[in-house]
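Quick heads-up: it's one chain on its own, the form predicted alone, in structure tokens.
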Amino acid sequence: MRIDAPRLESFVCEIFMTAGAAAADASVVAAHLVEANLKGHDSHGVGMVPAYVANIRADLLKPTRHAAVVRDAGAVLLVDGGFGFGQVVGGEATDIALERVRSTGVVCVGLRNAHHLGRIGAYGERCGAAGMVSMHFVNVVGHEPRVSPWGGREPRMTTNPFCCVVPQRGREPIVLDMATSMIALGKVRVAHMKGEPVEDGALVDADGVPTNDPGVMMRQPMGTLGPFGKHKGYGLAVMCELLGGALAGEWTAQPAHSRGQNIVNHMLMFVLDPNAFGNRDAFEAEVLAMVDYLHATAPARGFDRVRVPGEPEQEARRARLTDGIDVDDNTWAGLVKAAEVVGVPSASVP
């Protein structure tokens, strides 16, 4: 079905409020998920609602928790999310970083024990909108690994996102936001829901044979995702595991830790004020000039123009705000079932 963003956001918000979240927190989470759909990342959008509801009911996601600073060393802070909504505690941790960086010039914030943070680019965009540079290293734990290391066929990590954001004066920030696996696990779920194949090179089955069937990640014996860019993506995934997981979270995917059905993110976030280098005007001028230089590149066959990171999402958002968001039948059925489970009145279902 196709639904406009405000109606979808209102429906999702009601589901979380009925499940026990405060209205303000439910609104934050719903807005974040729908924004992911608007920006073309359905893998991190409203399709996550059933998993969130299941984890609330299993007492794995604590819908009333907020971020708490547990260590403050000036330019270095450690924040515990208490397994609250990732979108809530992640936003709070980012705001803590933005407040502190104004006096320190650079700040490093470790966020541990956040339920699924969703689209990491949202926190980078928050920094970019404030005129700051940011980098985010994230790992994913709480359940069985899904991604094999380069050269292997057994899962050892998960999709371990990396994000880097650079502000642009008078324009939207440049946002590099990506899973370190070939594709995000949520994109496999979306393809499975739609009955579509995934791209070549993303998956192998349980025997290590390449496949386009997303179902190999949904049944036993399970296949695995591989890293993007061969050894290079794998190397970045390892750094996300060690910096986001070992340093910020003290919890990596290695098997000494329990695994269940939870979705836990740890994030190491660096935020930098360009003013700390003393010549913000020169920095901003170089950014704009370099982006314009990239935009002026003659497009290769099959491309209409050259884009910088973040622009495809901006284009998708404009189109989906106008045309509505397509939600496949299986995803919509999951949303309706989640609403029913928590007791949302049937009259509230769009």
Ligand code: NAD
Second form
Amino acid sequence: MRIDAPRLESFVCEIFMTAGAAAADASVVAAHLVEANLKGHDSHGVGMVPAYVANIRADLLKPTRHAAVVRDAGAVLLVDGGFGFGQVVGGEATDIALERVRSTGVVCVGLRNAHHLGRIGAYGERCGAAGMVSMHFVNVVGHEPRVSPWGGREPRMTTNPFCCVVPQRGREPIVLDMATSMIALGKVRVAHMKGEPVEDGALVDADGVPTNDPGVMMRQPMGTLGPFGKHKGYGLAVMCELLGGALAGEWTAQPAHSRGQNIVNHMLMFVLDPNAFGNRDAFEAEVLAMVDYLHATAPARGFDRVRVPGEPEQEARRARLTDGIDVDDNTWAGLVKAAEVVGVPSASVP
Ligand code: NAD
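Starting from the form predicted alone above, please write out the structure of the form predicted together with the ligand.
Every chain and every other molecule in the complex is listed next, the one we just looked at coming first.
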């Protein structure tokens, strides 16, 4: 199914409104998910709708909740998402940080108990668009862990995303936004839906044998995802677990916490105003010059050119806005089923 972004967004919005969300909140979530598809991250796009609907029906995702500040210590704030839509409470927590950083120069916001935040880059891009630097450490709990530590073959964490954003004068911000597993769990789901193998080194089966079959994550006994970048990627995943999980959320993947079908994210977010260092012009000029220097690198064999983080997403977005978004048959069937379950009239299905 190929569909243009506005039609897909309004269908998804109607599903969430029918499931009990206010129109404004449903629209925020739908826009976030479709933006993920536009940016090439189908793993974090509309394919998440059935899981969100299931969690609303199981009362794990509370569609009317908003972010609440539970501790305000000036440049440090703690925000509780109350298990509301991650896209809603995550956006609100980011706005709280952006408002505060104007007076403090730097701010650290802990967001706890958000249902799935989706693409973490969305919050970083919001900071970048406001001219701020930002850094986001996120952990994922509420279900069984899926990612093994470096050197292990049993899962201990999930795909713990990390994001860092640097604004650029007159250009889109540089956005490093990534899972700390070799591939995002959602990409395993997408490969499974499409019947495609995953890349070498991404998965081991339940016996610890490397495999390209995404199906090992869909059946019992379940396989595991490995961390990216050997011990270094694993180290970053641990920091996401400890900063997002232990500090902001007081809830890590350790087994004393209950596990079920929920998808809960905790995020520790730092936002910094480059003006606070006193010479924004010099910073911006240096960023532009360095990025130009990177872009001017001669490409290695098999590459067309050198990019900076965030550019693949910008390119995907331009192409998909023009050509439409390809939604594979299994994902589309899941979306239509979710619409039916919540009671969207069949006439509304595109
Ligand atoms: P990815 O591997 O596709 O990209 C990771 C980063 O590398 C991006 O910043 C991208 O711009 C950059 N990049 C890719 N190719 C590049 C190139 N050729 N040159 C320069 N930079 C390049 O992303 P991923 O790890 O699969 O993560 C996908 C999404 O999943 C992210 O948006 C992440 O936030 C999200 N995620 C969310 C959760 C959650 O619990 N909410 C968990 C895991 C991942």
